[in-house]
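First, one chain by itself in structure tokens, the form predicted alone.
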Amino acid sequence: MRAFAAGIVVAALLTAAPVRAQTGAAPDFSNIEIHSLHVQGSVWMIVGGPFNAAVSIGNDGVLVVDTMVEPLADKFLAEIRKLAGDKPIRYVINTHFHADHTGGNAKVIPAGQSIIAGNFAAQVGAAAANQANVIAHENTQIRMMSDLKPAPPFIAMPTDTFFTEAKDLYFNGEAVQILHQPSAHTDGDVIVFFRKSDVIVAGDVYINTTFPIVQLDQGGSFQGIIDALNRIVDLTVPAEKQEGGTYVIPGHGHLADEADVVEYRDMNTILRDRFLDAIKKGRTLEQIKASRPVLDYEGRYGATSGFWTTDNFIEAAYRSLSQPAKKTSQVR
């Protein structure tokens, strides 16, 4: 578990600032291997160290959800080719803007092929036709341009953004729903629901390796994380004895089902109520830290060093819940 937590530390560092500037050396990705797991239906989970992605493969081609980090892009593409053969990559969906989910865009996108034919292809040009279409919430596009340093190349940017609650498409014989989760991990998070395959790709609104990473400066909130977890629970349906059924691919960590998400949701709901009670009583952040409000969960999700420590989580939760605009809008 600690090794996996260390992996997500690297991922988070990549999104915040150049790793070289913080550690003195770029991280070594050369020993990370890419593996794939058939989840169910048309959906595969692809794992490279601490990084998760997903693909749908079928008669229409390949739909990719997240592209990992840039140094793994070639290995990632090789794994897709192993699974899909010569089927074209038609779509890329980015669950949010962080570089451990969008870093491979610049190589994956031009390896794809748009669904453009005939005269229209001639009008838009071969370059536009010979690349995958990239779907993301518009806040993801904005933050890719403004928050990622250095900014990604133009080829890596989303080509199809939306600002509404949801966007959908029909691909590989099933409805695919792209559902915006406001003010959760960031302000541009989406979850991707493959309805026939019965698989949800959650991005970083659900991870099972650490306490939630709440990026307040990027539009995230602790209550928004809980709201997103409740959304996932609403969509999932378990099979026999509450196991299996709808599967959930987290942004980082192991493949999950409804029971796993419920456990994580319940933990965060309990912790939210503890924080709200302490805030109501006028406790300061330092007093709350001293009381160790997450002690019973530290062994599973806590960390004392790295990017996202237990103290980082407590501070983010306190700051988020102390802001009137961020207080609970959906108490569940």
The other form holds:
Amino acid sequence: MRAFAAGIVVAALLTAAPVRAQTGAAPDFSNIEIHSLHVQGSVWMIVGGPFNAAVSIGNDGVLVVDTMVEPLADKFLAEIRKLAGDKPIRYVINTHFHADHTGGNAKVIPAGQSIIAGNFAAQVGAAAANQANVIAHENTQIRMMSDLKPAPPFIAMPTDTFFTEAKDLYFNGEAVQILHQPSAHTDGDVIVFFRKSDVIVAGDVYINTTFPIVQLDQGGSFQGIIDALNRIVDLTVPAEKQEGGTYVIPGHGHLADEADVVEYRDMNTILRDRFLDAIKKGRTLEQIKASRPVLDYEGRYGATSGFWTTDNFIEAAYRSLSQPAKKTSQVR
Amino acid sequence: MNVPRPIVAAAILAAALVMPGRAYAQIDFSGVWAPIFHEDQPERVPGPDVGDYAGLPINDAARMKADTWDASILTLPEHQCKPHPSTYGFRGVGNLRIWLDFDDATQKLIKINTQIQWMEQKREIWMDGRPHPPDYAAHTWQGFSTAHWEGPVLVVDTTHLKQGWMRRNGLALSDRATMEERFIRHGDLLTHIFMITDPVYLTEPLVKSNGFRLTANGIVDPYPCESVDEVVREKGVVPSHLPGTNEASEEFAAKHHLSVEGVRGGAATALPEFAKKAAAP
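Can you switch from the form predicted alone and show the form predicted together with the partner chain instead?
Once more the chain from above appears, this time first in line as the rest of the complex follows.
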């Protein structure tokens, strides 16, 4: 399946090491086409193979959420131009630091324009107007500098970070909430809620291609993923008969609504309860693996090869749930 | 020029016959149809017992998902207003209304609509040759359906289904399931045959049939639904049974004096050879 095969490419781009070092061969991006799907309101989902991004297009210009990978940046920009014409790209928001969500920053950011004037112009310099404003959680900026190897160029870095629970914007006639999800996929995840369009861009705290990717060494946790999914369920409101209403663009996979997120949340909660029961009974990781605790979901979300196998997930979930609960430094 | 009328009529008829893209309904299914429950009545009306997987070509993953399913999950507000997916709805209770949409100018059949009463399961079956959506498009409870005629039989293909169920006791279908259906009319009787393929939970296609009878004054009532908090529970709880702890999953076989192996399902258990083996002393 397209998403399954491409998962290897996605996975290679999750971490700092160059793609070639992890896969043995550079992935071929030349055959990947970029497509767009109008979700609702001002928001479009942009899809390039296994990579998802989103744009809001309106009178204020263009707001981009995630920039896919560097090799697709030109095609990605061309798709934005096809949808938005010459409207300026004012903002880029990165949902987290991984290179399959920030890889296109170096090309998308300088293609944008900011409105710089008054005292702010004196502080940052008039040249700052020649690029989009880049918003991310502070931990995303830190990890882009420390975890990505080679480090991205300066132009690719977030310019407008925050360390609190949320950051708000008003753009294209609607409130845009950027909500930090502490210790989920990484420690810098945000979900972006376009309130009037009624669309959430979830980043990798919600994907529907694999079991959740819990990056313990990057500040992630299994319970944090579940917490993030519950937050999305709290924010979404379905239309008639538990369908439509608020739409959710996943970090990877098909466009979703609350019912799809609920299914994924249910699975992860049920599996967490199984893992916790096994840990409480003193089972070792090997004993847990041998008991096939995720058999009922393996055919849908599992893999026996590639970066994120079923075993990888079980190990991450086990380790995450075996650790004492972390205190998160969430600032309101 | 004065052209004789028979020639004009013949020309119009010939043009109509060769005009491309026409898809007149060969059989008209429109009307309100009442379900006939002679087939599988215990499963379809009162509902199946927990642990009754008999006759279904399920795999171990489906069995585990059903064994660990707790009906209490349906009390969660997010689950209360889910309609049956189209992979199950035709087996449910309530009348079925079918109506047709034609293009005004060409009178070409554009769409066949169906609605089943319970939870207002509304479905569109496209007849205009449009393609199915791309794989990144949203999935719905009823899925995306297109159809064509094979003689008098309407053949429907459905993709983009949400995660659903094949039986109301936790036996799941995944959102990778697809369905092919046949609608066949015999006077006032409608036979609906469906074949579900699911690489996640089925080892081979699940084939079932349903019967309906045309009603003269049939009604399909509205079915509003508003979710509420039915149970006081800690936030984030999702009811389920831990693997191996659901004792109710074995009650069905005991109650009906059936072979446990048989009621656990699997393609082989639907074959005559298995019945002989199970009956052997």
